[in-house]
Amino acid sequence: MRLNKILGIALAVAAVTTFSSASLAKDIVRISHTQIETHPDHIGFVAFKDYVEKKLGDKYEVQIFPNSQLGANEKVLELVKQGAVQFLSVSTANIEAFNKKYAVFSVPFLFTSEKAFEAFVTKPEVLAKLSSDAKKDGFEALGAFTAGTRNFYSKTPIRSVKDLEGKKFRVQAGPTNVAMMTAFGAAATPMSFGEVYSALQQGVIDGAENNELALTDQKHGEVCKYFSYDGHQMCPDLLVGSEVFLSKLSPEDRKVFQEAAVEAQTVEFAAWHKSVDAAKEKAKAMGVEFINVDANEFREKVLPLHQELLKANPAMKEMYDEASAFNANFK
């Protein structure tokens, strides 16, 4: 009896040791994003994880860290460059500081329709051009997630450009966004996404600009009861990978991670369109009023900015010209 017990314990220890060794043999792949688990970005990354582990589960364990668990995107992007975090979904506005060509997506009213925007950002050639400086930047864009159109929401209704004047709005970091808000006659207040709710509550800002999901996922609709569709920007969340990590992969493994990014992109787009409809209904139940404004009135205020921005940042001109020409396919 005693011998059986000793043998049982020995077998259990051996099993744990074997399991631990197998687990340790795998490379941990960390993915970070700022959204909650029901957000399309997270759903896309789950598809990414499933694809990689189905193909290379004996070599890699993919771990997803949602809801800013690893920190704000600006901080995590530094970790991506170091190779401590392998993948991240990050708005192009947060990347401008690292490479000025990414600022093209912050140019207000660059795209004439959401369809044109979605087709453009998912073109492999566009992602390749964005990533042409990957070795210097420390990261590469493997795919794009849609974040819809960016619109204004606030505590008071925005029915025309004049309603923006003198108000303080949270924007994503980047000089283009500050210039845009100045052109609208408002004050830009850059801050991390996770700080917006308390800033709205405390009156630090009067409103923000984002898509419909911010009203519900981040509960901004509890404070801001007016959402105005002007569609001033369409900024993708890029799925970026660490150059330190990617450069060490075998060609075969690299191909799997690239395919996983495309799979995540497809899944995220489908989830996004479904989520927007649901978010609007939920926001209406929260008492949010959706306002259709004259977008041309807003566009005319900032169109003169285009040439100023290009003059100040010639690095984005090639991508700007390509995007402008691309719009003609979607009239």
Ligand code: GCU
Given for the second form:
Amino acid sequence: MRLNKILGIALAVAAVTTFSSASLAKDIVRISHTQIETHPDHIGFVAFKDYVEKKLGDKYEVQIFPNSQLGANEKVLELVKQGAVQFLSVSTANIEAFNKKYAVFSVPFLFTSEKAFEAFVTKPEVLAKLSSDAKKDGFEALGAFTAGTRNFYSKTPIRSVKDLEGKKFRVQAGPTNVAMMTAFGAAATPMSFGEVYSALQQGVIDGAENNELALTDQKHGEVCKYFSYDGHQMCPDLLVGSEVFLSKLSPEDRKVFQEAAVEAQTVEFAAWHKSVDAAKEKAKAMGVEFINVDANEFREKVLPLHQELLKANPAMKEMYDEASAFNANFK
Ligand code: GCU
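To test you: the structure above is the form predicted on its own. What is the structure of the form predicted together with this ligand?
Next comes the full complex, this chain leading.
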């Protein structure tokens, strides 16, 4: 009888503890990205975390995993689909394997100015259009981060388009990038961002293409001493959210996450514009020469590819037409 009583109390205490710890427990929101902690994407996500925790800190704890800690973006996008990771910043190039319409941003020289690119990718209607297959994709784009302009850099100088011939360049994943490099007369080696430094060092590739921050943050400038401003692509990093997670939120909570994404976007853009010149100076100190090539020569070389790409991938036609027309606002 006595023992029963003790057991009863113990069970009751256990029940209460379980109940109260469950009601106190917060939902963990995991964010993944591939950049270092001073990178604009990370700074944007810190603003996202602060916004969510300020409004809903009693319910959610936001954890940011930088530096590909959770894996390469191509893999983490799969985890986002499954709902194991809730948010990710990912280049549109990496989404091409999941939904072909995102490939539009890999079409070389799609935008005629960085201003047009920035205004286009942050248009809520553009993000909504990209996300219209969210149920099928398992994720949606709540915001866009800029990643500047992509240019070639290499161990030997690229002064004209001819200098690309026969060289091996790392590109982001996706058939559009491979087609682009072939049109440039070079060979494409697709691989994950985190693998590029050692591939350059070991001589697996002759060069890569990216923005200025890759030279410093990823140390590519230690190996590649020539960076040529041809400006062949502008690919945003989209702030994608898991559909498994988003679809379970109340409308009020969902609104907070959406507002947090817009806040992150604003903060990331500002941080980006501050970072580029600093990265350039740092790269110069590493011995990198910045070369101003005739970008028109590069553009003309791959312009015929546009029609071929559209034929092979009609899913991107609508967005291609919109982006092309949008350029006229920034002449
Ligand atoms: C940029 C971009 C990343 C992308 C990387 C790459 O750094 O911001 O999202 O993964 O380029 O070339 O893979």
